[in-house]
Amino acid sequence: MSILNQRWVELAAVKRELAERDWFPGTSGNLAIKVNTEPLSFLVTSSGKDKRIETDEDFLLVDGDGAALEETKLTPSAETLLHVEIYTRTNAGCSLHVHTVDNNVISELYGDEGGVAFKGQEIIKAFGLWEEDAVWRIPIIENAAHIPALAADFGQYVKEDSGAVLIRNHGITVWGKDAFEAKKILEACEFLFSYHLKVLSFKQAKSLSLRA
């Protein structure tokens, strides 16, 4: 099996699993996986496809500018330039972008602060943080409709071979050395968001009950 086919199979498996979690509402979200480093090429999801369905048009191969490398009727995902930023700035091998209710709510709650931090959670070990008082902070950037401008802002926070950035009222983009690591980071982030929102909800309910 060629490298291209291997990467296709890996990315298709991730897409299948995330679709089962219902993390692609309204054809949203996009996934990418590096095929070659020099010159840069990577597979990225086609725009406007129902990601719960598997076809031979799910992904297309693009270059370091995000342009299709072969003649095709398919259009690369609108946020392909975000993946370009990741692959040109780091050694990451896979990047994932999803829109969920939880990550959108978190991004709105903490958007004015420019980020959200988590501490005292066992699952932050998924980010390679093993110290007892470790803190995991995810930056939050504003959502620009002009994708090149969004990509430029996003790129300022792409410094390591793995990481995550929230786009306010838009979604989260994560990346890692391979598909396994990227998915692990995404799952850990979504766990933290869900946990945090539940804790806030319970605290509010408790506060209201004490006032009653």
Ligand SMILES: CSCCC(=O)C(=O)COP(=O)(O)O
Second form
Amino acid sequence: MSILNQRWVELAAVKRELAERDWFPGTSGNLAIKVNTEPLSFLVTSSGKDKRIETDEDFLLVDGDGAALEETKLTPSAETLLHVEIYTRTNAGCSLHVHTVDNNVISELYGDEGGVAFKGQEIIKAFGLWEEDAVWRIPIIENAAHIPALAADFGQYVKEDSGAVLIRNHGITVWGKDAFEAKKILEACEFLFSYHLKVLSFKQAKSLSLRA
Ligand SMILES: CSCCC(=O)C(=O)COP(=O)(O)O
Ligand SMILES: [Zn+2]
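After the form predicted alone, can we look at the form predicted in complex with the named molecule?
Zooming out: every chain and molecule, the one shown earlier first.
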């Protein structure tokens, strides 16, 4: 199997798993996987499709500017430039972007602080942080309709070969050395968001019941 086909199969498997989690509401989300480093090329999801459905037009190959490398009627994801930032700034091999209610609520709750930090949670070992007092901080950037501006802002936080950035009231983009690592980071982030929101709501319910 060619590298291109191998990467297609890998990305299709991730897409299937994220779809099973219902992480692609309303056609949102986009995924990418690197095919070649020099010159850069990567597969990215076609824009505007229902990513829960599997077709042979799910991905297209683009270059380091995010432009299609083959004659196609498909349009690369509107957010391809964010994936370009990742592959041009790091050695990451896969990048994933999803919109969930939990990541949107967390981004709104902590957006004014420019980030959200998690500590004291076993799952942050998924980010390669093994120390007892380790802190995992996810930057939060403001959303922008102008994608080149959004990508430029996003790029400032793309420094390591794996990471995550929340886009306020939009979604999360994560990346890792390969599809396995990117998915692990995404799942760990969403676990932390869901846990945190549950704790906040139970604490509020408890304080209300103590006041009653
Ligand atoms: C209805 S979601 C709005 C666009 C977006 O944020 C997204 O993630 C999906 O865009 P794409 O062009 O990748 O389909
Ligand atoms: Zn999006």
